[in-house]
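In the form predicted alone, a lone chain appears below as structure tokens.
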Amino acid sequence: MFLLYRLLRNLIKALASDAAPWQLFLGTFLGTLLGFLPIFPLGYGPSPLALILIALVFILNVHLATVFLFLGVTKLLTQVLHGPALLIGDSLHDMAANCADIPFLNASLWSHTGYLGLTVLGFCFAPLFAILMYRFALYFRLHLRDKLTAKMKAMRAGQIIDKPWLVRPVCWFFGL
């Protein structure tokens, strides 16, 4: 718990921070495909596929912080949509068949049907978290950081603001 506490309040920290948009958004983007993706599945070695991406994600320069966040957030909610990625791995049972043809795809399972439904799902979702990520980046620069930033000012130099109590523990956690 603390460790989700301390990466969510990095993944905050980036928000504040020079980081461009660009980094948090391939950040989401790779960290929620990784955490849909078998990585190193018990029995089968590291997963080719995933071993690309976590490439990627040092190459790139991504913002680290949102890809373990986002990775362990997913990670999570595999475990919650393991029923409907079965559905749809059993749905997609003929693209299963070929690409256990395929060595690549073979070593990355998307052979078996559970891991291709999580898989199919990763895609899906991984744009969406990654568009949001960048829409709240964007709207927390323009909008809220010069508001929070002005208000913790005034109270270091001693003006009366309303709500001190709540400025001093939200400038702290967003790292202002």
Second form
Amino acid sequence: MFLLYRLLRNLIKALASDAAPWQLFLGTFLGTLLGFLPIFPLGYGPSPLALILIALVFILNVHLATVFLFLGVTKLLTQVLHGPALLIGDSLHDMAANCADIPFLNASLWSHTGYLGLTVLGFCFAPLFAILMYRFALYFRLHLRDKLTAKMKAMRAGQIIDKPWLVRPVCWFFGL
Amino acid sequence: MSTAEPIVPTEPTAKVVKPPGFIRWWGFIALFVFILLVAVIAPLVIQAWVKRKIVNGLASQGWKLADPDALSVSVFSARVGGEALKVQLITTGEDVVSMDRLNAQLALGDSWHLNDIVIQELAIEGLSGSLRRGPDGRVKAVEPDEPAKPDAKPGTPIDWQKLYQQGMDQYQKYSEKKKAEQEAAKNKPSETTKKPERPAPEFDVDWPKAQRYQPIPTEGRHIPRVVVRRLAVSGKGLPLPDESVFDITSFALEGTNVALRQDVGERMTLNAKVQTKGAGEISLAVVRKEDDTGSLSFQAPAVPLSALDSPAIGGGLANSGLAGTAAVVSDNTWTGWLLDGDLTAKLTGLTLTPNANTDDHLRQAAPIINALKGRTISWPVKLGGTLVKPTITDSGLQRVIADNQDALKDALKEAAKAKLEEEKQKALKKGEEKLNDAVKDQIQKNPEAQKAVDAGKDALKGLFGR
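Provide the structure of the form predicted together with the partner chain, given the form predicted alone shown above.
Time for the whole complex; same chain goes first.
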């Protein structure tokens, strides 16, 4: 939990940091994808697609904290999405069968109806989360951060502001 | 998509931050270092593991490597090699096999693609060893842990037919299985035009109801096989279990696509040239195709027939005092199991010197064969039957008789003359014995004649003083 908290704090700090929005976008995208994709399931060995994505995480200048946060969160999310993933995988059984004949995809477990379902979910959620993250980062930096900074300065100057009990922890949390 | 600036300064004095680059260079370097570390560690770990596998494999046969360091395993070039390799018996430390150079190169791409073990090249130079039977009857090199065979003393005939039969039984089993698969495919005409069937998906024990589909197997087979794309083995010597002129002094074996189970459209070739101690060079060429057809050529231009005098080699021809040389050429083809072949033997200087242990038939044939006075005989034999049980469909005797009519006539005349002379001598001897008996009988019956004989004996005694 502490690790998750640290990750979350790092992420939110990232919103106020020098990280460019595209770095957050890509970090969210790759982290979500890695969370949904099988990386090294026991009994099957490493997934080549996941290994390539991990290599990309380190080579591309994405925001690492975002990657790890979304990876952790979505890994937890997949535990409750086994049912829907299986439904999706079963409906795509022809695709799973065809993927079995392509060694790369077979090794990446696209021939497994359960993991294929999760992978499809990953490819749906990853751009969605990435766009949301991108939009939120921009909103925070353009609108929220200046307001919070101004309120914090006013508080330090002894002025009375609305909801000080909220502004103080929020500023602490965002590292302002 | 918004094109807002990535960094919005909060104060006019805030410093302008340089936009981040697309590549994280430290990550790139870290990944490179990681791969480099793997590249350094992998040989130490995986190569040691492969080497241990090889050593354990040898140990399971009762063998060991004299110098394990002489064997090198390279993971990245998928190669097993070595120089001056010696395989010894664990128990006694005796050499089993030694080789000057070994190079086994795995075709990683093909192996991955075909789901087989594809060896691109298997080259062995300077291979030597011994298959010689020990005093206890065992061939130590191949059966180190077998109990002693007191009934298999040196000189015990090698049952080549049994060995051939064992090999063919294995091949027949495989072939019948393959034929059954082909028959099954024929019985389903609607499916023959389609791809081979996909195996049933496997269920995941950790994820109930989820299933994993399996790849469609390559047409014609379902189990990974071992195939050697290029085989080149040369050797210095290989004594056979029993000493004979056929002991191998050097050999060279070359082959392409060598495999027990062939893939669709694959053509296997195997050529061997063997130098023997006293039987000259023997060559063998085999071509095998996936459609169960093939050819086998065999040439032995100078086989000394005296070699067949040994019970270990000649079997029924042993102890006949065979002499001369034979140039043997055999060309055979097969389709399915049916064999069609020719075996021509040119026998030069053939003579027989039978003794008490010689087979009766050979003893009878000896005078005729010897009467040919070693002239060259061409003996064509037609082979047929099946690969499992080859038979002689035409012994070629008519041809031999036709080609050597005059010589055989003379030989038969000589034999008949000799027989007549023998009979004459026998009859004369018999007549003489009968005459002697009759004279003795008459003397005993007639007292006058008996007295005359006694008088004659006395006279002779007096003459010689006895």
